[in-house]
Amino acid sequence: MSIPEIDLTVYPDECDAFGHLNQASFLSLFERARWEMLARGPGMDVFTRAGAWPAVRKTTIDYHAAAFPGDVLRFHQALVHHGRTSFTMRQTARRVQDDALIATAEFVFVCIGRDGRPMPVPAEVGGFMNARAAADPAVRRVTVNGVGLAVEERGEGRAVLFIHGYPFDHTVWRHQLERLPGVRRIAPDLRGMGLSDAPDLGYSMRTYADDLAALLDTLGVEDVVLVGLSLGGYVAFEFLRHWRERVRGLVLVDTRAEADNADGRRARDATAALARDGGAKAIADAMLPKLLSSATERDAPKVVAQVRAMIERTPVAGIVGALAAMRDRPDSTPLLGTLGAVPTVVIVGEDDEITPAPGARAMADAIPHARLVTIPGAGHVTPLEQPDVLIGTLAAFLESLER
């Protein structure tokens, strides 16, 4: 069962003297959407059946555009944190007529019993709200460092950890997860992205790497081959700084080692402001012209649509957090020369505008014994643009590790 989106109509008595939907009515509509969602799932009485009540502890609302009488607003609900006695729900309201983002809200609830003391969140609530992950039996949620991560796992054998880029999720590796033979493929959504929790604070390369190390511990995985795309490459470098003994091989895809310069840091801040003002859709509009090769844009509309959809479903908190983490990441260039004992292949799309091929070549030259593979017809999203070529490259690299 998927979480239903709820359509609600704005009525004149919910508007102020200027005809705008007022803030008190917005709170009421958000609440009505939550109850309607429960009514279509486990039932409006799901809390009272458990002897609990969801008390609001904190509310944060961003108003992005005005709504008027007659507008139909579509409310989307997502569970972004599920603790023992508390949970956090993020809701968005979009106008159906033009898909304009009207408001985003985040509500922190604490479940209390009749005696006023905190009590566990009813299991039915968490099960229903996590239905997105349950729709695919290969995806499950694992709690590490207080954050729930969604992770897809397939196959058996040597463990390969796929780390996606920004602002994507683990489905960027869909072809490699489905068709790479003979290995245990593990692909999480980083905190703040995909189906994982998206806290407002707590993003850095070290945090991402700590999450992945804890995830591997939970899965009982001692050592892995790291495959990092873009941001995933930055996270892989951080993982190597702290857990090099767990890394049996390294694949760097469309990424770079250098830290941001002053202009780059300013650009990250400007992009974060864009995300706060315009939401994930504004980020998709800004990024898509630079992400894909001209061949992909011309010949693969389904890939273009998938990349846009990945970006647009990324929570704003995760986008802003990732931008801050990338802005403040350390320079990994000094690390490259120390990786001689880690078998490495550097892969880059021939048409990559964000991390161009010359930079990939310099990175491969700096890593002792590393091999460079340039893939024609790919931009910055090689796993989706040229999946078969990447699968073949990965299979050959993994086979060389066995030899």
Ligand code: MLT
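Rigid core here is just the name for the largest C-alpha set that superposes within 1.5 Å across the two forms. None of these values were measured; they are calculated from a predicted model. Numbering follows the first chain given and starts at 1. What changes on going to the form predicted in complex with D-malate:
- In this overlay on the rigid core, R49 has a C-alpha that sits 2 Å or more away from its partner position between these two forms.
- D263: CA moves less than 2 Å between these two forms after rigid-core fitting.
- G155 is not among the residues whose C-alpha shifts by 2 Å or more between these two forms once the rigid core is aligned; its shift stays under 2 Å.
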Given for the second form:
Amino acid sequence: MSIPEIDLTVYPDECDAFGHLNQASFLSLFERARWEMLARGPGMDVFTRAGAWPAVRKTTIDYHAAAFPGDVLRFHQALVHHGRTSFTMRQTARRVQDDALIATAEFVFVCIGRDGRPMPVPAEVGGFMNARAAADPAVRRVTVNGVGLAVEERGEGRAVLFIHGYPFDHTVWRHQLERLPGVRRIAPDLRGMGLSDAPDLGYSMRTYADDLAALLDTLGVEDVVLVGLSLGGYVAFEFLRHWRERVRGLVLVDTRAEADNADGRRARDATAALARDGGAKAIADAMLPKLLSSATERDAPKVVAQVRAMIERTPVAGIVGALAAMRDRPDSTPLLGTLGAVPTVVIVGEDDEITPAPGARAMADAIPHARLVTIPGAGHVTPLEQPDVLIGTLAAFLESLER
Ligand code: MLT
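Next up, can you give the form predicted in complex with D-malate of this protein, since the form predicted alone came first?
Full assembly next; the chain just shown is listed first.
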């Protein structure tokens, strides 16, 4: 079961003198969408049955575009934080006709009992709203470093931590999670992405790395092989700066060690503005032409659709946060020469336009004993574009660690 989207029509009595949907009416439309969502799931009386009332503690609404009488708005609801007595929902309203992003909102609720005291979020509500995670038994939520992270875990043996890129989630590793044999595969959604919490502030490479170290502690994992895709590579470098003794091997996929230059930093801010104005869809539209190889675009429409869907479901707060973290990340090139004791393989899609092959070669040359593997037919999303070649490369690398 997934959280249903709700279509609601804008009526004239909800509009102001200029004929725009009035800002105050948004509150009741978002509320109606939530009740309608419950009606189609566990029932509108789910809170009454549990004796818990969801009191709104905080509301934030961003108004993106005008809507008019007769417009049909599609409301998408997602649970972005699930605490013991509180939960946060992010909702978006898009106009069905042209898919324009009309408004995004975040509501923080505290569950209050009949005696006026906070009480646990009813299990039925949490279960329903966590439906996407719950649908896959290999995915669970853990709270570490102050955020709820979703993490998929499969297999047993040496621990391998898969760190996804921007603005993706752990499903970019779906094939490697399913089919890489003989190791414990751990793939979290970084904060702000996938099914993990998406706080408004607090994103940096250090925070991402702290989250992952805390996650490994929670899972009882001491040593790990890091596999980082693009942003995931930047996070891996940060992890190495602080917990090198925990790293048994390093796989850098479609990534780079340099920091952003001044133009790159300005571009991050412009992209953040695009995300705030146009939502994740605008980011998908802007990124997709550069992400995939021409072979993938031509021959693999399912992969193109997967990548688009993955980007479009990323919360705007997570996109903006990741852009700030990438803009401010340190230069990791001084680290490369010091990694001689960490077995490393650098992997790059031959057609990667974002972190092109010559840069990957330079990075591999700078890391003592590192190997470079160039994968034909892949762009910047090698795990989905050439999954089997990547599985073979990873399996050979992991086997070499045992020798
Ligand atoms: C990624 O795939 O993680 C990003 O493209 C990295 C970046 O923008 O620097």
